[in-house]
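First comes one chain, alone, set out as structure tokens in the form predicted alone.
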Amino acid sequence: MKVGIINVTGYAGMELVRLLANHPEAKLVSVTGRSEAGKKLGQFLPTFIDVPLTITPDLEGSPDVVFSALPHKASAEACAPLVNKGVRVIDISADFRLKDPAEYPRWYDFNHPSPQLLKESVYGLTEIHRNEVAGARLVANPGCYPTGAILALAPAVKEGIISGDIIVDSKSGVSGAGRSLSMSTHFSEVNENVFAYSIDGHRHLPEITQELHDVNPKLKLNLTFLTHLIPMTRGIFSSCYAPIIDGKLPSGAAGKKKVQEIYRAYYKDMPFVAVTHVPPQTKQTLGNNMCLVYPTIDERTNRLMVFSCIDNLVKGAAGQAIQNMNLMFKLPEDMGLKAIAVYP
């Protein structure tokens, strides 16, 4: 299939090129980036010296599928005409993730230009919406934080073993902020430093709430979501906590074993989620499309604790997008995505 990328010069766009270069069924035919238009990909970034494409202002080559790696609002404006022309689109921005158009002015400071497409778009967390993704024209790729948080909590939410009073504490590497310069991502500000941000409400909160509600509409959610920036390039580590409903699990070691069984059964046939025997680490997902999940119980407080790790640029962005593309074109879900993490 012929593939196009809008905005190849951002981190997600560059990661798409890296992963698609080894995809046996995808031919990259067009990459755009207005600030670098006219340059060969290898001139823009020597990593891509062997990719024979020139960056252009607009898409060329009649692609069958287009990945949009533009910022929010700009992405919706670029994607809508493509969808209307019959091109299949995977949007890596937030522009088609939320089903309620009224949420966009609140969380993203713009009125959605194509609210009619929100009804059609499919939230592209494959592990939750596999069947819908396979038939979609427009896929809204999940946010990086929601990917780790939802995958950490979905089995417990589905099984109804926890109350909705959930805390998600997430920590991200700096690449999650993108390439745009800001004081908060300046080396001198980030190095040897950790800090919380968006403490009055991160814009990924409604996305997590929406999807967990879909997993179990009966669960009344009261979700606290807090994000931190940590001094590393890639990776998201999420620690999730929720009270276990009395009587839903046996006590002691038997309860811990049961939780592991619930999670392993839920993710049994899903190639990119692994339920681990020990708490995972971000470096164990570096450069690959895995989400590592470790569920356990704090016996003292009878509280579920789940830890998840992803690479925010792969499972949290470009890798998840290719996973969705594979399903949309009836290819093996793991095609082009079998890399083992770089460790140490």
Given for the second form:
4 protein chains.
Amino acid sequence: MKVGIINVTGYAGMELVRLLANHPEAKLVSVTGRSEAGKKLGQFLPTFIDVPLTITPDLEGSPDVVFSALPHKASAEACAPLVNKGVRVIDISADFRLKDPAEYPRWYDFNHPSPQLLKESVYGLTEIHRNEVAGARLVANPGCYPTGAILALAPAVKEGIISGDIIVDSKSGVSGAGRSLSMSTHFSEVNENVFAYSIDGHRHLPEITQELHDVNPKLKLNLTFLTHLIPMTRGIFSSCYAPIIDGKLPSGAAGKKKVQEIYRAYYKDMPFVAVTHVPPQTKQTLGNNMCLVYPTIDERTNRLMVFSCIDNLVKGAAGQAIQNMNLMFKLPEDMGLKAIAVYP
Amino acid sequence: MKVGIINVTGYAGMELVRLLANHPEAKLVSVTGRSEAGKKLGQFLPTFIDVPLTITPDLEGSPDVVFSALPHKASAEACAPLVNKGVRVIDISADFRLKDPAEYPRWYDFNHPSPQLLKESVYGLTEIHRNEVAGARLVANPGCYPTGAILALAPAVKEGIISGDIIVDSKSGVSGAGRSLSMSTHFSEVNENVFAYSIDGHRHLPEITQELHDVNPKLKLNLTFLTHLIPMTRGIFSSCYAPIIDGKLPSGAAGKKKVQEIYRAYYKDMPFVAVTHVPPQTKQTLGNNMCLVYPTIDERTNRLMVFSCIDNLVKGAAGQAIQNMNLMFKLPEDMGLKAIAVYP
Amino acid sequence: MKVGIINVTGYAGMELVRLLANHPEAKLVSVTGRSEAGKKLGQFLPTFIDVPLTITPDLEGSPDVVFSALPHKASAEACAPLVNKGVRVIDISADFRLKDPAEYPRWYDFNHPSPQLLKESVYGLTEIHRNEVAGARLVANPGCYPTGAILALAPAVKEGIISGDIIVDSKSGVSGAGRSLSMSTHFSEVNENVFAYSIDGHRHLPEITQELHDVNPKLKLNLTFLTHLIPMTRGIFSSCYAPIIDGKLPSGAAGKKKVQEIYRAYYKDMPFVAVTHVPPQTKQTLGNNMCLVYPTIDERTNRLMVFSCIDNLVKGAAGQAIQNMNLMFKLPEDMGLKAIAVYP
Amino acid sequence: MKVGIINVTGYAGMELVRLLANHPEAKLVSVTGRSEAGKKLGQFLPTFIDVPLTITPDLEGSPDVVFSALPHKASAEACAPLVNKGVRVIDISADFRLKDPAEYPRWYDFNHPSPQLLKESVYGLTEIHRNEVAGARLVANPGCYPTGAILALAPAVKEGIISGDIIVDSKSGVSGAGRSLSMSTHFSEVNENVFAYSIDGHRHLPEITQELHDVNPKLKLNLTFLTHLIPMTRGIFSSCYAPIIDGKLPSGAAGKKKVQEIYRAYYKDMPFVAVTHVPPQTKQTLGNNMCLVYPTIDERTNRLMVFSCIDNLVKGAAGQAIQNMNLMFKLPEDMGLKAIAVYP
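Switch over from the form predicted alone to the form predicted in complex with a further copy of the same chain, please.
Let us now look at the entire complex, which starts with that chain.
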């Protein structure tokens, strides 16, 4: 099918081009970008020298499916008319992720222009909403942090083995902050450094709670989510902690075995979540669409600990978007997404 | 006074040389190191070109105080006879940190050779044991992680505002793993990567619980401590989470203000702990002896969150050792340790 | 065809697995590795979880073509019997690169065990020896540095526009030093650092001079080649300088244009060398098989300056090896190698 | 004496504050900075929490000596009136480095407002102009690249052992590009990357040629200077290559020994240049004022190769400025500058 990308000049847009170039069924026909309009893709980024497209101000070529990589608010405005015209849309921004319109002024400082589309849009964490994605006109591609956090926690939440007193401590590479310049992405400031940010509440928090609530509405969530920036380009490592409810798991090694089984059962037949036997590392996902999940138990405190790793630009953005596109067009879920991680 | 360093060839030993070179009262008279014995310090490490000492197999020059930077077990064996001879000893290894001899076989795989010295030794987290350090013959210099974690938590534990359900999630630069070669410190493996390690229990856990128990014996600790390696050389960032006991703090901004006051009062007149007004970064401690602590409240969940930053080789090792030496010899606590962090 | 890899546990061997997994015609049937024999590939490296092979001590499965990623000397010993048995061999070590057997004791400290195969082997810098590669039984895959240096210089050397007073100043990521542990690949030593090494002569020098001599035997080479290690994992940037022979190029902008034309003509129809219009960056080749070359002129001094970028593990090792395999088996040269670089 | 800093908010200005805090004779009385005026230094940068100064729009407190860390052009305008009022001035910008006023429109795009001061100003490469610095009213502190390049080459140029066909290939950390935001200092773009820049001529070239000409006016210079950005924060490594004039040095090891002697004689009694016995590394200068220089010979080609390492913000900017201040005020040259490099 014919594919368009709105705002190709950010990291998510660029990553879509890279990944779609390997896709046997998707044909990229149009890429937009106001600031670089008129340039060939290969002039904008030399790695795209063999992609024969010119950046245009507006979509061209009647695509069957459009990825929007616009910033929030602008994305909602661009996506709505496309959906209404019958184009399938996958929005990489946050604009259709939160079901409650009241969350937008609270977290994103704008009133949602299309609350009716909020009802229809499907939260595109593929492993959780596989069936709805397949039939969706509008998919809200998840945030990078929520992808790692929700996949780390969903099986335990679903199974009811933990209480809602959850801590998610995430460590992200700098590309998650995008291509816009800022002091906190300036090399000399962020290299050889680590710090917490958005301490009063990161915008990705409501996605996480919305989706975990959806997985198990009976669980009373009391979740702290904290983000850190570390000196690497790609990758998010999420460390999740939650008390195991007494009696829900056997003690000792049997408990660890049981929790691995719960996770393996949950992610059975899902090509892009691997429940690992050893603690994973973000580098093991560099450039590919995998989410590695490792659940274990802190026996001294009877807490569940789950670690997840993703490449924030792939499973956390462009890769998952293509995974959703595959489902929407009845293609094999992993089409074009089978690359092994670049290691080391 | 005359100073000796046992095992100068590891990172802690090297850092002692660097810092002592600026110290107006300490005169380094002897540095040992089996593998490099016979070399001048400047041949071993060119940055020491102006330090006129030769590495010897054994201590020479009758030092008044000796820093041991040996690995555990070897350090206990080397320190005991020195203490018995009347030399003041500051042990940077773990060998005199844990009061209960039974912890050594459990965590370090050896039976302690000098359990009587365990009773006498002082845990040299200066801010907590200032007075005992001043009179000590033998100081057990704290581990790098415990330094950051305990300083982050002690005021809240002391004041009784949190329950013992504490999570400490620490992120460390690679120099904390020392100078010994291993696959997990090999540049190509650890660069552009982050992962958790020692998941079944890091050796620094019993130090943290021992000392927090000491700060407030009534608090029932149920503490999870998890360590991560991130791609930078120096620095430890610890993110600590604990539920605030209902009614202990006012809600909203007033609670945040109150917790800052509690921390500022606790660290009043302590030159090397700064309670910051803004979230700190590890780079702000690069090369100096500061511990930056930032307490705040996650209002949605009523959890205390405290972040601390140190340079693992300075406040987490050599710098704190010199801070202890200063107290032991009735010198100003900050003598030789006033450098501003190297930023950026 | 069926493919085997000898010594899969080094970075070149691992990269072969990653790249071959995408190759539509190559079927990996055997991977060897003494130290990890008996492990599944996915146990050795989690990113290989979906590659259904077990590491064995010796080759199995009657491969049609074998890549040897053994260290030098061991590789010659392993390759010779395979060639004699009729297996096509691509040797990633240096053992069949130098035509003069006397170079081996000089640079590699051993006497070559199969000097007759040295005569037959083809130096597999594909762009230079395309035709010989196609018919070769034994291809000597070039070193990483020579790949970048020779491709940067060959067109100018061929065309006779420069004198032989050439300087090649190369900057390499750390993975070029391999997976073996050493102090100069220890993260804390090499991070935030840059230095020159092998100052008295790097082993890759004789390859460079042998091949440039072959390109233009009339040029009297007086070439200095110096290597530097910089704190990144992958990539080699080579800066090459040489005096332009008076009268060989027009002055000013016309000269720059002319030299671009010479380079474009030389690399016409070669899929893996791109002569760029703007100065290239190593990151633009991360994970793919491209060599980016940018020739220009320092007008003040009338020197040619050429910069080249490669990923040392792809075009500098495993990728080029597969490129050679494609030619040897009459497959499209770029089969399995079309990935766009991972950027950023 | 009383010291002022104009434009404290860039990296050079910040580094002056850090280094001056250790200086026993200098008292910082005024720091200016338009964008951050009104903030305490500790609010601007938390590492300055103990420096009791507020950033002001204009100089205050009648300093005896002023460091200008303004951008070029603005610096000339700010410095001239100070000099005329009798304040000693050390200008860290390029505005008084080039003796020929015609160079300013050519390289810096402005006509010099004070050509008469150009005649008077002293190029503050201390090791070269020690005596003039001592008596100067206005010192032009050298650029970071020229500091490393000139110190690497001056002894050989002075002694007449090399021809003028010199290549200087420099590799710089990113902090040399300053604190202003740009795509080429954006973490995700520059991390895991290396590239050449300012290929048509870097602004520091005329400084290098001016000063080397001054060292030996008879040498006909034909010098190529090329700069590269590498993924680290601090440090410049310069690799310099030049043909040795036939007969000027003995061959073999004797030549290498001789060139070391020439360099050691030249830098005799200079505290901040160390001629090393082994190839140096930039990390060996991190945070301190040393320039490490290692001259050797490429015996195959009879070329001199010299490597130099500096911390671009210290010997390449703020440290050298203080070294000059010390001389101007008849203080020991190394006062306040004796710190050992932070390693690792």
